[in-house]
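One chain comes next, on its own, written out as structure tokens in the form predicted on its own.
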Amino acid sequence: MRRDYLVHGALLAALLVAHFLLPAYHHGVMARVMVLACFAIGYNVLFGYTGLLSLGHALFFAAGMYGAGMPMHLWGTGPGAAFAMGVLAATLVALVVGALALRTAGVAFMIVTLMFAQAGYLALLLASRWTGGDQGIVIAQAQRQLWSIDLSAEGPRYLAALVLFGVCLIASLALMRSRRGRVLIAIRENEERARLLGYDTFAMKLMAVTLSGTFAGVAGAGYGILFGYVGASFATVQYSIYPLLWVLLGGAGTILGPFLGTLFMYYLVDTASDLTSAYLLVVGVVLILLTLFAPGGIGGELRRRLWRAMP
């Protein structure tokens, strides 16, 4: 366990060093990647470690985003309190959705989560008087001040994103190294056997959905505050598919996989769009090749070739 924490701590240290070395453009990209990687970490808890496929995680991301952005925009709430409100909103939404959706299983669970996410998206559009609808909400720079620190500035924004990512990364590592994390893995491998061993699998899966939604809420609230925009487009189905792709590319069931997948996907789209207007074709071909030749994702290949004990 000590080696695991040292390796993941080394990644955080490297990202801190990158803060002083990266050019302006890549500095901003890396801040965005770290926040979105928190979203992917949450999805990995549910899909990679518990084995539950959700297509409704955009709802939790948007709940965190609007839970933080709307109080700032409507009531002038400070970013610290707004962030806490966003995370709490996402946690409560995930708890309610999980309690209802977990009455189903397999494909039905996937469809039910998708339906909840679409209902949330439509609610944001219908409540456009407060949510801004398609146009969204722009959070003024003056409102993004935490203890006289300007979170809209490049340096503080990067460091804040690093703190969020570091907390989510270490928290997920601690969870998966704990007894409860081992139970989640047991449910993924054989839920019936876990139930026969005396574990309350419904309660454990509800915990996984709630924690996953909380991570997504951290990402959503952080994204809205750090980048100054909250919009209904973040509640669309594509933002439920993105974390699935990031986790699959990076390696489902690995702690580092969500970050690796998010980083790879972001730069793949960025590079391909510079080369051709048909960048989605390039992205599709690369994803197919990666799926064929590295089905375990980047993290899975690292585990297979370099570090078999990789968590």
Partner chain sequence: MEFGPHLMLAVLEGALQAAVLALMASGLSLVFGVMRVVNVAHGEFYMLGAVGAWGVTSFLGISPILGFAAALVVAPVLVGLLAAAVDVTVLKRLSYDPERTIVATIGLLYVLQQATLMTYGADARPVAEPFSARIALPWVEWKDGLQLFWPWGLYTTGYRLFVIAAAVAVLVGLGLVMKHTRLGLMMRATQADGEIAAAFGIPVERVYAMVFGLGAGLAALAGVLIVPITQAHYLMGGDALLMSFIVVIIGGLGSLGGTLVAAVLIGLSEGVISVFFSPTLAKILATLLVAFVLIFRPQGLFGKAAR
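Switch from the form predicted on its own, shown above, to the form predicted together with the partner chain and output its structure.
Next comes a single chain, given without company.
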């Protein structure tokens, strides 16, 4: 079975090996990339597989981040419980936003999600007494201890990121291999036909938004706890555009794509910022080139050239 599970398992194994081999800087970068890739995986469920383009995913990421960070900061909650609270918060927010936004489609869906995310960002600033406003919250090192493992130390942090990433990767693979996953793809291809076949497309789409938000919440909560900073800049439009970019670059509608896109983009921006302070220029150029010449991204090219049945 399951050449696909083997391939994805091999990636996880390679990342585990990398833990022992990577030089310090790249070790740290890879930990970040793995957490952010969970965000991209979530975005891919909605955009790549269901065909819904959201411009408001920063809201779900931030819900996870603040949902975990604020209890830790205000009440001293432990990281395990806080993580669960963050993920739950993101799931609930996604459920509500989805139930409202899915009454629209296409361009209107994009703008509605954008506006909800913007309102969320402004609300974080407004409630600065609790959220720390744009200054954010620092989660003390002493609080980031899970079963006496120091999550702020380089090693455990990398491994924790790997666990999060592994779970998200396999979960998204399993989802897309399941019957529900196939219905989502059917909705992307032709929603009308899926409805005529008797599927409740609204419910399925709502499930996709909620799951997508949950993945984003896992990433947000994980990022806050592992890197010790919770800030409103993660709720800005930019963080709604990043996952779109990562997924487009890596290949929408492929399981590996989100990770590849995140990894590639991180190094691209990092390299560019050594050369110019206008490093976001790279983001713009890549977006335009992708839409013009490679709408399939890296994953799309792989699928076309190497492995036609790539999930």
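Residue numbers count along the first chain shown, from 1. Here the rigid core means the biggest group of C-alpha atoms that line up within 1.5 Å when the two forms are laid on top of each other. Predicted model, so just to flag it, every value in this text is computed and none were measured.
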Worksheet item: Would you say Pro23 moves between the two forms, meaning its CA shifts by 2 Å or more once the core is fitted?
Response: no
